[in-house]
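This document opens with one chain alone, in structure tokens, the form predicted alone.
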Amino acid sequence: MDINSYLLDFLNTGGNVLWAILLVTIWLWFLIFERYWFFFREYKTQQQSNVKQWQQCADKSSWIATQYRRQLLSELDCMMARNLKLITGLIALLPMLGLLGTVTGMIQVFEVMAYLGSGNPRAMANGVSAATIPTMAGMVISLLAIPFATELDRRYRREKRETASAMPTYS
């Protein structure tokens, strides 16, 4: 049995909700990798450009200069914060999808019990699998993504603070 057929069997055993969890997982990890790519590859260039623009300004104390500084910081802030809330939202969504899988799996179990009675555990096994596997998958993927989301949030806050200190005002 190759890995693809094993993965397909696993996804089919978990029911339709497990496919939704897989799609959300792919989306979540794409966003996490995209944010790391941004911070490691693109952010420093943009930050240095904005800091350089600020340092070239002769006036750093007037109201207009303060607003210009605020604009430069806000541009960087928007670039850094993009998708961070979405990442935490997807992390929160995954256990809820797992819980949905539990509910749909238990409904399958109860349907089997209604038709065949409770004396046939083999017939209920598919429903039990559909009830437990999505819950496990949603929670495990969520737990694996939390440290990355936390680190991205810390990096965002640190870079925001360091950039603001690199662009001082003179009053």
Contents of the next structure:
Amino acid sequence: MDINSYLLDFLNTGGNVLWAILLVTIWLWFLIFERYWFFFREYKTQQQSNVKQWQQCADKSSWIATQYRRQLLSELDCMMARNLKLITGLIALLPMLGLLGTVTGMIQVFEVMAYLGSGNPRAMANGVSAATIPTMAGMVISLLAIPFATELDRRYRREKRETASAMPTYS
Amino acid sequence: MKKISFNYAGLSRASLLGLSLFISPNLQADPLKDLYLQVSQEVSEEANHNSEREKKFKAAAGEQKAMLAEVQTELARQEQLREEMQQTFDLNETQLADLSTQLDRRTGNLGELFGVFRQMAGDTEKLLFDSLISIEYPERKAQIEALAATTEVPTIAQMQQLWAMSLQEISESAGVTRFNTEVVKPSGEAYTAEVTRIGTFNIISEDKYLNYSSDTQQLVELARQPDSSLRSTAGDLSQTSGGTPVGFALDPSRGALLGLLVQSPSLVERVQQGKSVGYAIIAVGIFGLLVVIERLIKLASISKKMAKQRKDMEHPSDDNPLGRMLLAYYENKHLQDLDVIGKKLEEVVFKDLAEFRRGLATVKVLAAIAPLMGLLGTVTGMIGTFQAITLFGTGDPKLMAGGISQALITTVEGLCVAIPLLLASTILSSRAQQMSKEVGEQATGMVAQKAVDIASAKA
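Follow the form predicted alone with the form predicted in complex with the partner chain, if you could.
Let's see the whole complex now, leading with the same chain.
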């Protein structure tokens, strides 16, 4: 069996919710990779240019200068913080989607029971797999993503701190 | 009897005579003599007549006797005949018994064959009546019915016919064929269409799966068709001209699974299963979605206006936070005290920050409420189920199904409402946070830079 039909079969066994989980998973990992790409490629140049701009300023202690510094810092902050909240949000969402899959699977099981009675465990197996596979998938994917999300969050905080210290308010 | 009547006639005549005597007592003696003569003459006549009769009777009696004898001999003859026939009958009876045992002995295997043939014909009849192939060859039904109804030992031709039918069934069940036949829509109207039969398993018309009900002998379109991906495989099969292989989703249960499909409830029916709690959850979801949409539009319009303002810093307008801050700066520029100006700007910013965060709490609360309402539906559904159990026991799972489906559907609805609301609340809050950073820090920076520019222009 080729991988394509195997995957399709797996997704069909898990029911419709598994497709939603797949969608959210793709979104989540796209966001995570985008963040890493940003940190490794775009962030460094922007940070260096902002730091240089601050260092070129003659006045570093007036109200206006402080506001200017805040602006420079905030520009970097906004760039870094983009999507970080969404990543944690999606991680929280995945187990919930898994739970949704559990309940829809249970509905399938009870439907089968209503038509065929409880004497046919094989007929119920489809619903049971539709109940368990999304739960597992949601759990596994959110667990896999948690380390990356934590790491990204720590990186964001560290970079913020380091940039702030690279822009001293005294000359 | 005759004698009595005769006597009676004589007596009446005598009394008449007596009467006449009595009436005319003074008549002459001559008439009396005449009377006597007449009487004696009549008596002798009477005696003659009687003896004649007697003779006649005697002659008749002889005749009767002869007849009796004749009859008796006839009877004896018949009895003898009966005797003889009885014997022949008994003889025949024993002969018949002999012959029938002989027949039984000789047809021993043949009788078994007849039984097997009838049984096979009956089984095959049922099989052919339920089979999809019979739609293509409707004439088979009459043939198999005639075969199954035979009461005599089958002929070789009949046996070969049954054999040929079974073979046809087997060979046809391996093939995919197309033919035109009548199809009934779920609404009841019939039309003629080209159908494709896949062995004995499924029958399709274009991309629609059909169901064959052997009771009514009709091909009916399934009221609820399977997924579009499965239907497209049916469409491919209907259109292919052979040669290239096409994939097809087959129902190996000969339509039983497809039949169950019709019974599974649609989306609307599922929503109705949720009952009042379900509707409440849906209302919450719609309300939350409206709030989210309003917020998204508002935030997008604010950020668009700010971008526009950033390009044109010379003409501040009060429809965006940056413009309002610039206006506040221009109003307070004469104060010369930067701290005071800073405070004024902060005041403006605070108002805008409140605007960004408006509605966020509502969405968050709704996202938290929805699963709780689902839980409420679960519990009320379970209460219904347990009430059904108290009333009817656990024997019939169908009685409990209503409560259970309510319990599960409301949970699903709660989650279905909570998940998008939660996602939206995350997106909204991160967007609001970013915008408040932009306004609070970058916009003040821009105002500060503007102040520097103005100051340097003055100098």
